[in-house]
Amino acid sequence: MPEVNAFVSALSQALDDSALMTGDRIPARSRSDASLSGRHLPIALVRPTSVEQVSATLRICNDHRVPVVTQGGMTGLAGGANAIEGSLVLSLERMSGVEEIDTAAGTMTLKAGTVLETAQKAAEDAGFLLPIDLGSRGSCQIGGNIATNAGGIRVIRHGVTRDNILGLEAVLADGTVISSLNRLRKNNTGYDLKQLFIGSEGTLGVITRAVIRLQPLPVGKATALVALPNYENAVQLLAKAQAGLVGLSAFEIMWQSYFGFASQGEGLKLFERSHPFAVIVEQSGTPDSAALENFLAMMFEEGLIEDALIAQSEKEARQFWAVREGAAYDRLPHLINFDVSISVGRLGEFADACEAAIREGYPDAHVAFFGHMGDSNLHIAVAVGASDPATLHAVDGIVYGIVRDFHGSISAEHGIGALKRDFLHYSRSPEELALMRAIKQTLDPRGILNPGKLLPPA
C-alpha cells in the first residue's frame, strides 16, 4: 500500500480532481470492453483533457512501473481495453472534438476521444465524407479505431483505418510526445512513424490526435439486397460488380443461418422464400438506382442471382442494413463472436469446414456467418449454450485452428487484445513476433503499456 499511496499522491499533484478518480469513484464500466471479459477495477482512473496531462500521467506510471490501459468507446470485442489488476486506466473520453477541417486539402484534424459519428457529421457538414464507418459509430472513438486499425463496412472502396490516416500524435511510455501530425498526402521523409501506433492496441503509445484524409461527399447512393443460390455465384457477382459497377462502396454477404435469424429479429420478411445467401450491394455517387437496376438485371439473366430488392427509400435501405447489423444477436445468450480474414475464393469452403468442426464438438450450436466479402473479412456468431473460460478457449481453438489451416488471419478488424493473444502465432511467424517484441522493448522498455495484450509471452 505505501507504494500505491505514493503513486496516487504523485498523480494528485500533477492532475486536478476532475481528471483523477480512485476508490469508489471509479465506475464499474472501467473493467471491460464490450466482450465483458474484464474482471478487475483499476487502482486509478485518469480522464485527461490535454496531451500534457497524458504525458504527465504516463511519466508517473513509468517511474512507478504501474501498468497503463488506454480506453476509448469500449466497443472492442477482444478484451484489448480490459483493465488488469493493479493498473491505471487512461480514458480519453474528455479529449474530444474536431480541431480543423482543411477544405482545400481535404483533411480533418481531431482529438482521439472524438466519437466516430460526431466526426462523420462534422465532415458531412463541410461537404466531405469521412471514409471510416463502423456499426458502432455512435459510441466508438477515433483513437480506438486507429489503435485497432478498424475495418468496417466500406473498406472495399476506402480501405481500412490505416489507409485513411495521414498523421497522428502519440505519447510514449516515458511521457515523450511524438507529434507527427502530417497533413500532406505525399511525404517521403524516412520512416512512417504513425504506422507504429496504428493497430498497436495501446502497447506502444497512447494516440492523442490524428489527421484523417477526407473524400468528396457522394451525391446519392443506391442499395440492393440480392439473393443467391451458392457461394460460388457470390464470388462471380463480386468480380462483376467490381469491374462494371462504378462507385461500388459495399458488398456484404450473409449466410442464410445469419440472415434468417437477423431478419426475424427485426420483424422483416424481405424475400418470399429462403435463399442460401443474401448480399447487400451499395453503389455511391449515383443520382438514382438505374445503373444498379440494369446491372442486377444482367446478373439475373446470366443466372447468377435468384432475386433482388432495390431500396426505394432511405427507410428501406436502413432495413437492409439493420438485418446486416444483426441487433437480434445481442440478445442471444452466451454469444461468441469471431472476426477472421480468409481469401475471398475460399471463404465458402472455410465456412463449411468451420461449422462442421464446431458441430462435431457442439452438435446443437448456433453457428452463423456474415461479413465484408469484398475485403475477405468474415464474422462468425457462435452460441454453444455456455460461455465460461474453458468453453470459450475450446471454441476459440476450433475456429482459429481452421483459420490456420486456411492460411488466414485470426483477426480481420477487431484486434488481438487479450482474447486472441494465445493464437497470434497461428497467423504470424516466429520471426515476425520477435521483431514485434523488439519494437515493444524499444518504445516501452519497462513494459507498462497494456501488458498482457496483443503480444504473447516470448
Ligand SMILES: Cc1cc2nc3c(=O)[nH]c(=O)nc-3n(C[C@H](O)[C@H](O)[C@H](O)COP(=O)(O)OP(=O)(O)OC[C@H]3O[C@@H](n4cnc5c(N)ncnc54)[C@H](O)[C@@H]3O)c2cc1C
Contents of the next structure:
Amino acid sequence: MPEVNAFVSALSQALDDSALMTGDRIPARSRSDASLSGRHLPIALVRPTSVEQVSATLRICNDHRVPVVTQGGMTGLAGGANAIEGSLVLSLERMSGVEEIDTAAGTMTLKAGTVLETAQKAAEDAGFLLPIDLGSRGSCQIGGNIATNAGGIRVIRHGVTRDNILGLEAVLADGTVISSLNRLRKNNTGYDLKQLFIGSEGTLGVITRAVIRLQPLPVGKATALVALPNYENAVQLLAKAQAGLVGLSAFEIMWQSYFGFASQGEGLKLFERSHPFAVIVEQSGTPDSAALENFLAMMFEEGLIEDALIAQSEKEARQFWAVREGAAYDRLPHLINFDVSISVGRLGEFADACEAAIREGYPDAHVAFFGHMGDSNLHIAVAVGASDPATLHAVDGIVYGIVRDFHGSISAEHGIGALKRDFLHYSRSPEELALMRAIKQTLDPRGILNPGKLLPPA
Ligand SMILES: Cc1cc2nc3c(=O)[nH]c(=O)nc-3n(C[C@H](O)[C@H](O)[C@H](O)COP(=O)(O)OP(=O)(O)OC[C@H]3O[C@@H](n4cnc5c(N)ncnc54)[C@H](O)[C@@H]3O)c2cc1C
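Having gone through the form predicted on its own, I am curious about the other one (the form predicted in complex with the ligand); can you provide its structure?
Time for the whole complex; same chain goes first.
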C-alpha cells in the first residue's frame, strides 16, 4: 500500500486533477474492450491532453514498475485494451483532433485519440478519402487502428492501416518521445521505425500522433450482390474482377450458412432461391453501374455466376451491406468470433475442414463463414451453446489447430491481445518469437507496457 500511495502521489504532482482518476472515480468501462473479457479495474486512470503528460506518466510508471495499459476507443475484439490487475490505464480520449491537412501532398497529421469517423469527415471536407474504414468507425481511434494494424472492408483497394501511415510519434516506456512524423512518400533513411509500433498493440510504446496518406475522393460507386454455386467459381470471379474491374473496392463473400441467417435477421429475401455462396462486389470511382453490369453479364455467360442483383439506389446497396454486417449475430447467444487468414485458393477447403472439426465435438453448433475474400481474410461465427472459459478454449483449440495445418494466420486483422496469445506460436516460429521478445526487451526493459498481451511468456 505505501508503494501505491507513493506512486499516486508522484502522479498527482505531475498531472492536474482532470487528468488523473483513482478509486471510485474510475468508470467501470475501463475494465474491458468490446470483447467484454476484461475483469479488473486499474489502480489509476490517466487521461492526458499532451504528449508531455504521456511522457511524464510513463516515466513515473517505469520508475515505480507499474504496468500501463493504453486504451483507445475500446472497440478491440482481442482483449488487448483490457485493464490488468494493479495497472494504470492511459486513455487517449482527450488527445483528439486533426492538426493539419496538406492538400498539395495529400497527407493528414492528427492526434492519436481522434475517432476514425471524425478524421474521415475532415478528409472528405478537404476533398480526400481517408482510406482506413471499419464497422467501428464511430468509436475506434486512429491510435487504436495503428496499434492493431486494423483492416476493414476497403483493404482490397487501399491496403491495411500499415499501408496508409507515413509517420508517427510514440512515447517509449521510459518517457522518451520518438517523433517520427515523416510526411514524405519516399524516405529511405535507415530503419523504418514507425513499423515497430504499427500492430504492436500497446506493448512497445504509446502512439500520440500520426501522419496518414490520403487518396483522391472517388466519385460514384456501383454495388452488386452475386450468387455462386461453389467456392472455386468465387476464386475465378475474384481474379477476373481484379483484372477487369477498374476501382474494385470490395469483394466480400458469405457462405449460405451466414447469408441465410443474416438475411432473415434483416427481414430480407434478396434472391429467389438459395445459393451456396453470395458475394458483394463494389466498384468505386465510376459514374454509373454500366461497367459492373457488363462485367457480370460476361460472368453469367461464362457460367461462373448463378444470379446477380445490381443496386439501383443507395438504399439497395445498404441492404446488401446490412446483410454482410449481420446484426442478427449480435443477438445470437454465446457467439464466438474468429478472424483468420488462409491463402485465398484454400479458403473453401479450410472452411469445410473447420466445420467438420467443430461438428465432431459440437454436432448442433451454429457455424457460419464470411469475410474479406479479396484479402484472404475469413471470419467464422460459432455458437455451441456455451461460452465459459473452458468451452472457449476448446473451440479456439479446434479452429486454430486447423489454421496451423493450413499454414494460415490466427489473426488477420483483430490482433492477438490477451485472447489469442496462447496460440501465437501456431502462426509464428520460435525464432520469430525470440526476435519479438528481444525487441520488446530493448524498448521496454522493465516490461511495463501492456504485459501479458500479444507475447506469451518465454
Ligand atoms: C462493430 C465492430 C466492427 C469491427 N470491424 C473491424 C474490421 O473490419 N477490421 C478490423 O481490423 N477490426 C475491426 N474491429 C475491431 C476494432 O474496432 C479494431 O481493432 C480497432 O482498430 C481498435 O481501435 P480502438 O481505438 O478501439 O482500440 P482499443 O480497443 O482501445 O485498443 C486496441 C489495442 O491497441 C492498443 N492501443 C490503443 N490505442 C493506442 C495508442 N494510442 N498507442 C498504443 N497502443 C494503443 C491497446 O492497448 C490495445 O492493445 C471491429 C470492432 C467492432 C466492435
